[in-house]
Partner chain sequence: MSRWRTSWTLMAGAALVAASCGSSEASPSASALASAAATSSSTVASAPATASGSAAPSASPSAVVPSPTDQPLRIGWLSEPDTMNPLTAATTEAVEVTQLIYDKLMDYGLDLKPEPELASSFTQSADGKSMTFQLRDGVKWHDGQPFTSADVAYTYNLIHDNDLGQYAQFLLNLTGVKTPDALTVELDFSAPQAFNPALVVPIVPKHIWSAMSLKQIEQFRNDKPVGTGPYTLSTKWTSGTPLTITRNAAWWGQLPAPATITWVRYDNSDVMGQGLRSGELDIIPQVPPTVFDGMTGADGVKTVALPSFSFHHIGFNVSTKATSKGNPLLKNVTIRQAIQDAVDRNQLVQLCLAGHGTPGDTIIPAGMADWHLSIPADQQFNANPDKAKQMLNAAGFTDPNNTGVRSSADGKQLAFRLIAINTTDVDVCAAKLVVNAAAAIGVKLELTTLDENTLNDTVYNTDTPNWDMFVWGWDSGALDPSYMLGVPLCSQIGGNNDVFYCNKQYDDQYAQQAVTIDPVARKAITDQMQREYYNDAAYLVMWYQDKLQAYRTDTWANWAQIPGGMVFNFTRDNYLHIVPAR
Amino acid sequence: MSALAAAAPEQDRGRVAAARAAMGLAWSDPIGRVGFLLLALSVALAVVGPVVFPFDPTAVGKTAADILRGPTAAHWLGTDELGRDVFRETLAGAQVSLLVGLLATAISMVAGTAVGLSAGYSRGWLGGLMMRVTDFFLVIPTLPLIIVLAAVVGQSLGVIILVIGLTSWASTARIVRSQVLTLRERVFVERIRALGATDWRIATVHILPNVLPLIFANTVLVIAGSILAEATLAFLGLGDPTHTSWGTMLHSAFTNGASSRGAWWYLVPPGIGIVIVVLAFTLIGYTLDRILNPRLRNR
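Taking the form predicted together with the partner chain, give the structure of this chain alone.
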């Protein structure tokens, strides 16, 4: 046991170095670099933007002339259906959209990894059952399920995060399981088992770190999907009406006739915001996937 304990930090150091190397590779990849730059830009806007240009949802217009008004010096991107500033609203929406995307992904990753790891590692009925549950979630049309859940459970931001997280873990579980299936047959696992390590220890200390790179690449892609899912839900009117996200902005723009009225300044900013953030995460995700996934590695 003492030999094992001593080996762990050694392994960790190796993994940190490997992660750093992977990131370096991703950065040197032109596609990956574009992704990182876009992400840095949107995070900076989401974090710094609302501090410099705070959005006050109660700062509504006074007369009918103030609503859905084109860009002016006072309102750089015009006003929304209540006469509020679209530029500031877009910055505030970035925060909510990113927050939902990241938290929903965290839930999805924890659930997906736990299920995938246990399903891949355990040989008995438990693994089979876990996989059937995963298959069940895989074949359910996700969007209708999310719509039904959001409609039944409610519209608070927390519920939406939970709903997106719980409907997007199945593919992660599949990926993790397939990797665990090959890892558990490796010689080093046999060796550790022969030394008397428990299943729990083998799974968490020795197998999990080896699937982490895959999980990481997958996480970045799931974030993009979660942000899109939130925008979709909100656009369909199932979002939290008390928080401004890009999706709720598009919903309001659409229902208040921004398109008929030609109010492009209300539709375009949240639309571009979604495109940039989702594109950033997708580019980074694919680049990391190509570097970290042994089957895709072409070096």
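Pass me the form predicted alone as well; I've looked at the form predicted together with the partner chain already.
No partners, no molecules, just the chain.
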């Protein structure tokens, strides 16, 4: 095992250098640069915005004139059905939407990576069983499944994160497995096994790091899907009513007749926010996938 331990620092330095090179290539790509800039703007607004412009859900309008009022100097994006400031509400919603997307994606990536790594490295019946379960989740329409689970289990923010995360891991598992199947037959794996490494060490220390670039590229794309899933649930009235997100804003806007009353300032900000964030993650994910995926890199 001493030879394996001696080679580990050199392998780590090589992976760090490769990661830096990949990020540099992604930034040099026009599509990737636009995605990074949009994402940086969205994150800055979500993190700094609620601090500079705190949203108070109890600060309702005092008169009928304050309800669904258009943009003014006091309310840059107008007011909602309760007379609350839409601009501040949009910034608060950005924080919740991004938080749900990131946490749900983290659950999805951990589950998908664990299943894909185990199924790809295992040569017995266990690997086949895992892939049959994965195929089952792949063929089930994800959105209806999420809606049913959210309606049955509950509408708290934690439940929504778990539901989205535990229903979106199958594609990641399939990607990881396909890559592990090729890596486990490589010469370096046979050499490491000959040195006495256990299957656990080979899978986690030597194979998993080689799959991480594809996992990272897929993660960025899954974040966009998770944010859209949360917005869809909230728009359908299955979101957490105690937290403000872009989806709950759209739900409230349509429920209270903002579209029929011409209150565009209530509909447009959360809609644009969802489009910008999803577009940012999609552009970054597309660029990273093209750089890190060997099949796409040579095209």
